[in-house]
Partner chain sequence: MSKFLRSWESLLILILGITTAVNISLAPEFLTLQNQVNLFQLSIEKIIIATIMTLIIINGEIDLSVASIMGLSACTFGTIIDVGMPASLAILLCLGLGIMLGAINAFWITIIGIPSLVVTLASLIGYRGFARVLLEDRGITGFPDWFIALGRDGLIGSLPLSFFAFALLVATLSIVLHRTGFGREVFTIGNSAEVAHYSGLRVARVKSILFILSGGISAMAGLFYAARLASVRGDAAFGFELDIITMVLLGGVSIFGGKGSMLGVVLSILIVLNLRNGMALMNITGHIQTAVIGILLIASVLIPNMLERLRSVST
Amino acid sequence: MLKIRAIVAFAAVLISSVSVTADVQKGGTANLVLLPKFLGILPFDQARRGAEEAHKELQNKGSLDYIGPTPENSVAGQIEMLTTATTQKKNVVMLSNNAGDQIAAAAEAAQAAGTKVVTWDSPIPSGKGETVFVAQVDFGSIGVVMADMAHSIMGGSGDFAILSATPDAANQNAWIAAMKETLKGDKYKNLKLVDTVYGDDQAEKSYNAALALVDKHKNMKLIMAPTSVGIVAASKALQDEKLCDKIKVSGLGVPAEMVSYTMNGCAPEFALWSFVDLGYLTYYTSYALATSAIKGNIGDEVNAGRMGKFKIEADPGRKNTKRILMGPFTVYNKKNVEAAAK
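Let's have the structure for this sequence by itself, in the form predicted on its own.
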């Protein structure tokens, strides 16, 4: 009896790992929702552009809704909007999660009702209710690149602080954790992380948080902001206070918004990936799931139009979860930021 059970279990593993490589068929009907953390910032607008490109390319006869809460109501708003999409029987909700595991119950309810949840940009930490996470880059590598930029900008030594978005932002929490782990290496032994604060991805709050860091930490040489809102706000704050010669800014930002701060020396280096491509790939993945071209198993392959083929794999950063890894990211400086900003 035990042998039979073992054979059945082994067969189940084999079946679950079989790759599905069928091409996505154009002209299907899939009602999809793109739900960012909140509305009103450029990276999410770029993701929408990529999703709309894919929607048109795939000749989807269904709908693509772009909805989102305000920054002030992001957590409750996302949960409510996911729940509403479920009651409306949408096929897939494409979620950039800003609610941590608070949204897991709503995601599980959605899956039970037949609405799949594909996360992008920021996953559900536990993975509960999530079919697959479309990761912009490997989260561990972001920690390394941020540590390397800090090391480069500060000449290998000095105090720095982190200005993040919200305490519930799963992506930024993972990046910060990866950076802290990287800082344990001998190369970074003279870098000292002195504080981590949150601006809630609101420009004014982030601006004030940056100035508060300046007042609190007299020896601080750098503010690392892994948020496109925070990095711009911190750069503007230091520029307004004429502090760019003393304190620098780095992190993750959009070239079009950062070009002036990089060229004037306030933010010598920062990094990012293409949010247009991220929205495009997320849409292709969601459409493939909605039209049953793939089932969402490890090994399934998405043929994502102009971007090529991407395979679902185990997410090394979260137990019992799955991801599609997009990549790559680019480090921007005076040499390349102007061209990227056009």
Second form
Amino acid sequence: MLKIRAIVAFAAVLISSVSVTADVQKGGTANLVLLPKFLGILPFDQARRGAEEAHKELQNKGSLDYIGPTPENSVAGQIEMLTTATTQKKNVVMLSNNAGDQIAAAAEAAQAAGTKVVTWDSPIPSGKGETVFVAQVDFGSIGVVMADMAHSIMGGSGDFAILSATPDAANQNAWIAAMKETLKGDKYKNLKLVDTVYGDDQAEKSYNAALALVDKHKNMKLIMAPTSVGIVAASKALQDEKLCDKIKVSGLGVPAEMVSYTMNGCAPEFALWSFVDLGYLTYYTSYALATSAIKGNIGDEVNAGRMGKFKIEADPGRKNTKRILMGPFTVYNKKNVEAAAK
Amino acid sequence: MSKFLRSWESLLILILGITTAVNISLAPEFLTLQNQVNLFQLSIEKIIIATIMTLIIINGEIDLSVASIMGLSACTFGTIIDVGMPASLAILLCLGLGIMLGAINAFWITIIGIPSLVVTLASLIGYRGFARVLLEDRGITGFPDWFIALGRDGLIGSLPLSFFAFALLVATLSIVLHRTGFGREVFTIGNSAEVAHYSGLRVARVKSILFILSGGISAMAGLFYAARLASVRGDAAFGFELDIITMVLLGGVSIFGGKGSMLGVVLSILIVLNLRNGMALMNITGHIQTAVIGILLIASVLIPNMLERLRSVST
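Requested next: the structure of the form predicted in complex with the partner chain (the form predicted on its own having been shown above).
Let us now look at the entire complex, which starts with that chain.
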């Protein structure tokens, strides 16, 4: 009797841990919501394009809604919209989280009511209420890429500063921490990080913050901006002040917005992943979850159309959470930026 | 004046009827119990503060610092929990802090005599600054289960504790405002602080009580916010003051003081919540939601003043 029970238990463990590699079926019905941090900046529009591409490809009979809050109402707005989507019994909300753990309660309520929450771009820090996080790149590798760009632009030595988004932006903080970790390496010992300031992802505030950095640090050779808003604002500020010979800009930016600054030498190198691809992969993952092609367990494989296969794995950056890693990075310079900007 | 108020409130009832009818016909989920609970719960902290804000604006003043007091109270609560002290003590300390922050506002307004617009603009920035310094870029979670349940779970039926706090405040403050001597003083001072002063009313005392109450109620709202979201961050409740003031002004309370009623504000709260919820259920995106509420506010400030002008010209 005991033996049978043991076998049953063992079989149950086996079944529950079996990972699924099913091809997603086209023409299913999945009602999905794409919820960005807020409206009106280019990367989120690109993610939307990727999601819409996947929506057509999969011939989803359900709906794809793109809704988001305004920047000044981002936290409360995201919580409200996630709650509303739960009321509407949507299958999956694809969330680029801007509310930190403040949204965890709403996400848990969504899961309890049968609405899955797939995060992309920016996860729920505690992972509570989150089915899986579609990570653009490995957060640790962003640190290395930024440190390497700083190293190559400054010729291996000099002072530089960081112009970030908001002081509580989870991904920017993680990337800056990763970069500081990388800077401890011997290769970077002559690079000196002198300041970190915040432009709140607003163009004018970031522009002024960049100019304040210039006034404050006379020997500064580079502004590193790990935000698509900050990098453009800093580049424009230095170009307007005709300082691009002395001080360069680098960081994470969108090719279409950065092309002129890269060609005129203000921002010789910057990096990014494709937000179109991120939206596309997030959509495929969510559709597979909604149509029960995958359960969302570690080891499950998503067959994401033109992008190939991706596996759900444990997220090394956060305890007890799951992620799908998109990767890799593209570093843009004079050679490739024009092609990517089209 | 009472005729004017009556007509404004009947206009609000009409608008409320229309928004409700539109919501019911276009959004099938609108009338579900869960949605009705969500509708209140998502904005409960704002509407709690709107009750005391009504008295302050009728009194001819304004308190812009309410959301910052909420944020600072929530962040202080998080910090106290984080160092391992019991939540019950943290609640008391935070309510005390709110009363103190309100008293600081009251001191500058009544004793030093600086306009409340200036004083509370300064404390809006200052109190928020303290909140951000306290937590920097951390978020704090791990509150006790009973505390989170207070913010989230139904106390009676599906209605959480915060809803009853709101209902109690509406009842108490409308009696105070419309049925007591203190309420009459609030109106008289709002009409003209100078006249009130020379007729022997203790202007400073009335104003101080209101701002201290506002601080305490805002701190309580901050705790409800922390409990509902089970976490706090430096930007907790950021920008809520505008939504709160919008609800009060739309309720027919004059920004110049001396006019308004709790009934009007309650109606306006229902309108704003219904509108937001309906637009969300119809998948109308953030920009348009803000624009619609903005247009409502413009109308609510301009129309009563225009009517007032016309009335004074015709007499």
